[in-house]
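Coming up is one lone chain in structure tokens, specifically the form predicted on its own.
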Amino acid sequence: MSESNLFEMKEDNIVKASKALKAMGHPLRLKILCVLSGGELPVMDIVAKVGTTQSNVSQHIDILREKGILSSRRDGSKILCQVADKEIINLLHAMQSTFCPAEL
């Protein structure tokens, strides 16, 4: 994107990106999003993958849900979470390729 195009971005997109980056700015929330970039998971699977307590994960999931980054649904006794916006997954993939490049 050229410098002139940077200033032509829609204000709504700038606000959306800013909110997403702020919400993703906490290491645990970013880790949760990375885990969910592969698809929907139950909260307890997220807990197992990120390595912290269920209450801590639930607290951060609530923050991400309030910001519209995650959605969740109940399936029996399980709460299933997923990334609500495909653009967030694209952003996660871009960050992963920048900060976690595959070994050659």
The other form holds:
2 protein chains.
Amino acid sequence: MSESNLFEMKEDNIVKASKALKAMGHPLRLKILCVLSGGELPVMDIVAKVGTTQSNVSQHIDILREKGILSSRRDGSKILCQVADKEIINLLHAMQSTFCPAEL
Amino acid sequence: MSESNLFEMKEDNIVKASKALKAMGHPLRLKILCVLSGGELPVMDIVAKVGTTQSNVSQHIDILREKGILSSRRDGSKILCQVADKEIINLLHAMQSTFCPAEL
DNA sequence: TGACCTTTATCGAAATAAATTTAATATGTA
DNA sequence: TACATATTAAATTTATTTCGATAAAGGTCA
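Alright, leaving the form predicted on its own aside, put up the form predicted in complex with the DNA.
Every component of the complex follows; first up is the chain already shown.
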């Protein structure tokens, strides 16, 4: 009867988590998160760093925002984006140590 | 000139990581990982726990195996599956604390 | 205020890619 | 042979990605 999983996620949380993972599971969006790991940046700077169109970046940012992975605030004419919270930062750290063995 | 991102992932690693995240970013596959967090299980047991067809589970397991997230070994007529390594376990922990605030 | 520039968001549409489901069959073990 | 798992295929459906054009919101300056 050893019935305990380490991760007893409820269905709701499974759904929420899988949506967030899916959102992060796109190369451009993951790149955006890496770029933001240094701190807040306006959208235009992200565009410059990741190399695609403004429209495209804006849409990807929106997807990350929807899932609570990224947050943003207006500063004058600019929108400053950042990684939403410390939990997400931790998650990114865990990913880095999982997937970037040599880059620590 | 503060040019350093916390996460300086190379393009290759970004691609690898995003593929793995995408693989985990599916409710059924995440559920399979949760179910396996308690230890090794044969495929038939996973089928029973997650509730779908054998063929479907087998296909999802394959996707996780391809990305190095899950490993398996034969034991007689059964295939025992488990979460691939400690890094992935850490990642699952990070996800749990991010997405399951009340279930700790 | 009005004209204009910058920054970001949104829309429409085309192209592409996945995911789902089911069924049939193959493989390997006891 | 029967059981456990994997593979394949095909049909179907659904979603994603991307681009270009344009809209909206804020800032500047005459």
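Positions refer to the first chain, counted from 1. We call the rigid core whatever largest set of C-alpha positions still superposes within 1.5 Å between the two forms. All of these numbers come straight from a predicted model, not from anything done at the bench.
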Ala84: with the rigid core matched between the two forms, does its Cα shift 2 Å or more?
no
How many angstrom apart are the two C-alpha positions of Ala94 between the two forms, if you fit on the rigid core?
3.6
